[in-house]
Structure formats: C-alpha cells, structure tokens
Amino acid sequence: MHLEIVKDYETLSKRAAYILASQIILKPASVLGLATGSTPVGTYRELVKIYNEGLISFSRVITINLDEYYGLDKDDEQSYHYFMREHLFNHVDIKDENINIPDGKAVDVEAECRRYENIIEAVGGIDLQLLGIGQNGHIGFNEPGEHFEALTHLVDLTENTIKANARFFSSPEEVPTQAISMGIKSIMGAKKILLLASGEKKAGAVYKMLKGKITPQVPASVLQMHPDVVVLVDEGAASLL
C-alpha cells in the first residue's frame, strides 16, 4: 500500500481527480469503480473542472458504482444515482448505458446482486476502484463482521453507518436499513484501488487499516493484500500515524 499524506481536503480532492484523470487519459475506455459519500464529493468537483478544460472526455468510460441503498427509487434524492448524476455524470459526456449502480427497488436482490456481477465481469473488470472509508472500517456498505462477504450482497447496516449518514437525510428515522454492495472480492478484483479519507473523524479507520491485523471486524484491513492500492489522506486522516 502506498501513503500519501496531504494538508488539506482541497488538495486531496484535486490529487485524487488527477489520477482519475490520469487514469482516463491512459486508457480512454477505462472501467471505474465509483463511489459516494461526503468525501469524493470534492473530486468529482475537481474532475469535472478538468473535463471542462477539455483534458479529458468520459465518452467510453464505464462506470461501475459500489453501491446503492436498498428501497430507494433511482430518483429520490437521497439514492446514489441521484447523487452521481448531481455531483458528475449531469457535468460530463458519459453514456447512460455506460453507467452501472445498483437497482435499489429490485424486487428479486439475489437477481440483482448476480447481473451487478455478471456487469463486472463481462467488462473485464474494473480498472480503477475508488473508495472511502467509513468511521467503523467498512469500504462500500461492507460492515464489521465475522467474514468477508465476497460478492455484490444485501447488506444491514450498522447503527453506527447509520448515524453517520443520517445528516443526509431529515431524521435517523428515515435513513435505509440496508444497501446492496459490491463486496470484498468484487472490490479486491479491481487492478488498482484509490482510498480517500478526510478529517480526524476518520483518524481511527486510517489507522486500523494500514496498522492492524486483516480482519472483517475492520473490512478496509483487507486492502493490505491487495498489490496496487493508494491510501490518499489529509493531515486530520492521518493525525494517528
């Protein structure tokens, strides 16, 4: 695993987007594991402004999301596919049919959970995956547990995960109980993985994962064994190293 350390949000929003970037640039048809939450929220601000300049084009990008609340309609506000529409896919040329998240209100998940692996396979895997990590450990929705759970699953979530999506939302009360994710083969797949974490909330995480032993009590520990991995943290992210 490689660690940089950088001052701030800013510039771990903009260091993040150019190796997104970069990534696009290498391999215009390049397969990106995306995902959501407060952190990425910056770099995909960053990369969008890079589109912009005309550096980059995402006309034969795939995308391919960790994730989705499990209940929620593609267009109610608070699912991930309206998330990635407001924050990067409304601001740039990627194809609709390009664009994989999870169907929150698939009536048969097992179903579900099988074509999102069937999507990862048939486009030879995902180049590039893109993660944060939450206060417990968990990477995607995968939480704390007695396994690893391999493949895109129905997962429940913790008390703790969510609490801290509650601010997204008008009370505790009306976050979801559970989300459909990637698991950790399906994340461990990926050639290469970028980890973003901001802020000393996350300070503990940081550590545990790079630090302590691999363990699904703390699902981003996993990550150690993976050969191309880059742990991308500000100062507060990494107050405990």
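We call the rigid core the largest set of C-alpha positions that still match within 1.5 Å between the two forms. Positions refer to the first chain, counted from 1. Predicted model, so just to flag it, every value in this text is computed and none were measured. Compared with the form predicted in complex with ligand F6R:
A displacement of less than 2 angstroms separates the C-alpha positions of F169 between these two forms, with the rigid core held in common.
In the core-superposed comparison between these two forms, E117 has its Cα shifted by less than 2 Å. For E149, a C-alpha deviation of 2 angstroms or more is recorded between these two forms after rigid-core alignment.
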Second form
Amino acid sequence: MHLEIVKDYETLSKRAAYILASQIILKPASVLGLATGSTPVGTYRELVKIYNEGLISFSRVITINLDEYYGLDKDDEQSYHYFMREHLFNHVDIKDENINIPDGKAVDVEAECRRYENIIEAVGGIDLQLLGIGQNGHIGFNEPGEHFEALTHLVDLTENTIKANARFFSSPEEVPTQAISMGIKSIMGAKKILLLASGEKKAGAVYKMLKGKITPQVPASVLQMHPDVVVLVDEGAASLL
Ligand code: F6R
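Given the form predicted alone above, produce the structure of the same protein in the form predicted in complex with ligand F6R.
To see the whole picture, the full complex is given below, headed by that same chain.
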C-alpha cells in the first residue's frame, strides 16, 4: 500500500480529485467506483472545479457506487442517490445511463445484488475505486466480521455505524438499519483503490488498516493484500502512525 500523508482536509480533497481526474484523462471511459459520506465531499467539489475548468469530461465515464441505504427511495434527501446528484452528478456531463447505485427500494434484494454484480462484470470491472473508512474499520458497509468473499449483499448496520451516520438525520431512530453494499470481494476486484481518511476520529482505524493483522474484524485490513492501493490521509488521521 502506498501511504500519502497531507496536511489537512483541503489538501487531501485536492489531491484525491487530481488522482480521479488523471484517471479520467488517461482513460476517458473509466469505470469509477464511488463512495459517499463526509470524507469525499471536498473531493467531489474539487473534481467539479476541474471539470468546470474544461480539463476533464465525464461523458464516457461510468460510475458504480458502493452502497445505498435499504428502504430509502432515490429521491429521499438522505439517500446516497440524492447525495451523489447533489455533490457530483448534477454538476458534470455524466450520462444518466452510466450512473449505477444499488436500488434501496428493491423488492427482490437478492436479484438486485445479482444485477449489481452483473453490471460490474459487464463494464469490465472497476478501474479506480474511491473508499472512505468507518471508525470501526468498515469499507463500503462491510462491517467487522464480514467474509472477505462477500459480493454485493444486504447488510445489517452496526450500532457504531448508525450512531456515526445519525449526524445526517434528525434523530438516530431515522437512520436505516440496513444497506445494500458491494462486498469485500467486489471492492478487492477493483484494479486500483484510493482510500481517504481525515481527522483524528479515523486515526485508530487507519492504524489498524495499515499496521494491524489482516482480519475480517477490521474489514479495511484486507487492503494490505491488494496490489495497487493509495491511502491518502491528513495529519489527523495519520496521528497514530
Ligand atoms: C460510503 C461508505 C462508507 C463511508 C464510511 C466513512 O459510501 O461506504 O464506508 O466511506 O462510513 O464515512 P465518512 O466519510 O462520513 O466518515
């Protein structure tokens, strides 16, 4: 794993956006695996700036998002569909048909998970997967204890994750308790991975991911086995290294 430590969140966001933009320049029809949450908000903002400067186009880019809350409609303001439109898709020239996010309202969840894996296969796999990391070491919504072999599936969110995500909802009771998430195996299938972490709250998880034992108890530790990972963190998230 290649570790890059930068000063602060602003620098991290710019650097991450540059890495994504260079992927698009090198391969205009790139398949980008995308994440939501607070961490990539600055990255998407910087990427939109680069797009507005006319340096990149999303016209041939295909996106595959990591996850979606189960039970939320795509127009729900808390849904990851909504988040992605707000922060990226509404501001660039991506084609609707090239955007992929699990359907949180799917009635047949197993069929939805199979459909999602088939898309990843049909587009030839993910070229660059952007990841955040949970305080408990989760990636996507693969919580501690998940099998490394898991593909896209329905997951029960842990108390820890529900609490951490409650900041986006008016009360913790409103946070959905399940999500459809790409599995560890789907994530590990990406050709390249860029993991971002910012702030001291993430320092413990970053330490275990990089220096700890590879174990399903720390899902991100599996990334030690991947051939091409960049871990981009700010000084806060690197404070235990
Ligand atoms: C989001 C996702 C999650 C987040 C993680 C960190 O699509 O899959 O794994 O990346 O929970 O979230 P933030 O960035 O809000 O700290």
